[in-house]
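A single chain, nothing else alongside it, follows as structure tokens in the form predicted on its own.
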Amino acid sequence: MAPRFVGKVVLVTGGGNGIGQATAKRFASDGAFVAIADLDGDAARGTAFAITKDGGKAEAFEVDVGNEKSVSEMALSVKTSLGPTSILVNCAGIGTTSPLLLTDLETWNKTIEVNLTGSFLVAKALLPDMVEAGFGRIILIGSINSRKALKRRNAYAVSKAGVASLTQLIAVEFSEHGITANCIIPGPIDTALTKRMHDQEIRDAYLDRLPIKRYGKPEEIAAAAAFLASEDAAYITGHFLDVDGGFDVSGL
């Protein structure tokens, strides 16, 4: 199959590690200019490294994604440097779990900021060049935990939830700009933010109620977000595009 994204500038943040860096890796393959921004700056440039090994084309920038001046010069620094986006994959995101009387705060607020903010900031700032070029690709992260009620995830649900809700907006406002939006659902995937975030009594519950029977990859996520991004995609907005093992059919 030939490249299906020669030409084509897409930013992914959170592409230093995890789904982000495997998502950054499929487009470098499918002949994308990739934009991979991160937090950690050493993280992003060891992705680009990687890709740049194998051939790729990439690029690494560090943004603060709840900053919205951060954001404002990251994107800056992409066109500058690569042209104006025409895909993003916004896999930046953090997790944390606790009881609900336990959870503080800070600790909500950092999560919704980096999360849900996050994925409306650097959406903000791309959309001007995607209206403009008559074309678009927005795919954000959901997370199944956005409808199914689970113990000690409230901060990380509800942000997730706001994610969804957020690329139904995008997808109504911005059709008729030619540009998409979708957001995927991962069930639960083999990263390190879940290395943190499940434990083994959590593990082994997935793993009773996934019909497959295992946890997902990344490189998985990263063939959905391919996909959304294509032309075979094209009439395809304002969906969830559920990556997740069968879990949501299958329940809790």
Ligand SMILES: NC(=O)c1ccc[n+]([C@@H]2O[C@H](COP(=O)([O-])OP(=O)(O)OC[C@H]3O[C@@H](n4cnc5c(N)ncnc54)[C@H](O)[C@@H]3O)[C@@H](O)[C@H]2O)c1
The other form holds:
Amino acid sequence: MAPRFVGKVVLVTGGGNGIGQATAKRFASDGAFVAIADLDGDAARGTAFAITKDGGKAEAFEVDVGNEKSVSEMALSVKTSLGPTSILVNCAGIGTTSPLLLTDLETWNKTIEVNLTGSFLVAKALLPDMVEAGFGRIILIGSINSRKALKRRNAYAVSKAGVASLTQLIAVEFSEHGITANCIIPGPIDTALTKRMHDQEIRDAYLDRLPIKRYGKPEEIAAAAAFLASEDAAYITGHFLDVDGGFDVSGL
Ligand SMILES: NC(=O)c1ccc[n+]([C@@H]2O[C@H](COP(=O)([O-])OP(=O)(O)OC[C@H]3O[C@@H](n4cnc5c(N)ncnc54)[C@H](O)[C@@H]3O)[C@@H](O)[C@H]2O)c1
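Switch from the form predicted on its own, shown above, to the form predicted together with the ligand and output its structure.
Expanding to the full complex; the earlier chain stays at the top.
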């Protein structure tokens, strides 16, 4: 298949690791110039290096997605270096886990700040250029934890429910400008985040419940993002795409 994103600037937040890293590599292999934005500058540079070493186009940027000034500066740097962004995949996120009564306000606020406010701030920073171009693709990352309540996922699940709602709001408000917004809902994916958040008990419970009896790969989320950003998905907006091994629909 011919590369689908030649000439397009794709911004991947959280591109230093896990799902974001796989997504950055996927878009680069499809011809895009990828801006990799991450709190961890070394990790972002590592992904950019791996892509350029393979002949792709990528540049690393440091950002704290929960900080408006940092996001504005990153968006300006990306535009100055690469030109306007036409595709955003917002993979930056943190996982937090604690029982409700032990969830302190700082943890709650930080989780909402990175996962939800971060999604809002990055989309807000890029949307004006997408409106001007009359084209844009926004892909946000939710979680099955906002669908099926799991003990100890309080702030995380709520932040992801907000991300799902934000997706629909962007989809409706910006469709007249040729912009689509969709939300991927991953199941358990094998990354550093799940290595931290999933103890053996959770891991065994997932493997027992998942119809496809394994954790997903970051590349499987990247493939869904590439589809949603492609011309094939031009009539899909405000959609939640489950990439979860069948977890959400499974009964006993
Ligand atoms: N792994 C899973 O099973 C799973 C399931 C559902 C949803 N998700 C979501 O997918 C996204 C990626 O998860 P992952 O598993 O690849 O995690 P990860 O920890 O491997 O990668 C997350 C990346 O985000 C970056 N990041 C964290 N805070 C940031 C900030 N304030 N500003 C900029 N970058 C920041 C980290 O440095 C890291 O590179 C997250 O939003 C996560 O909630 C993951």
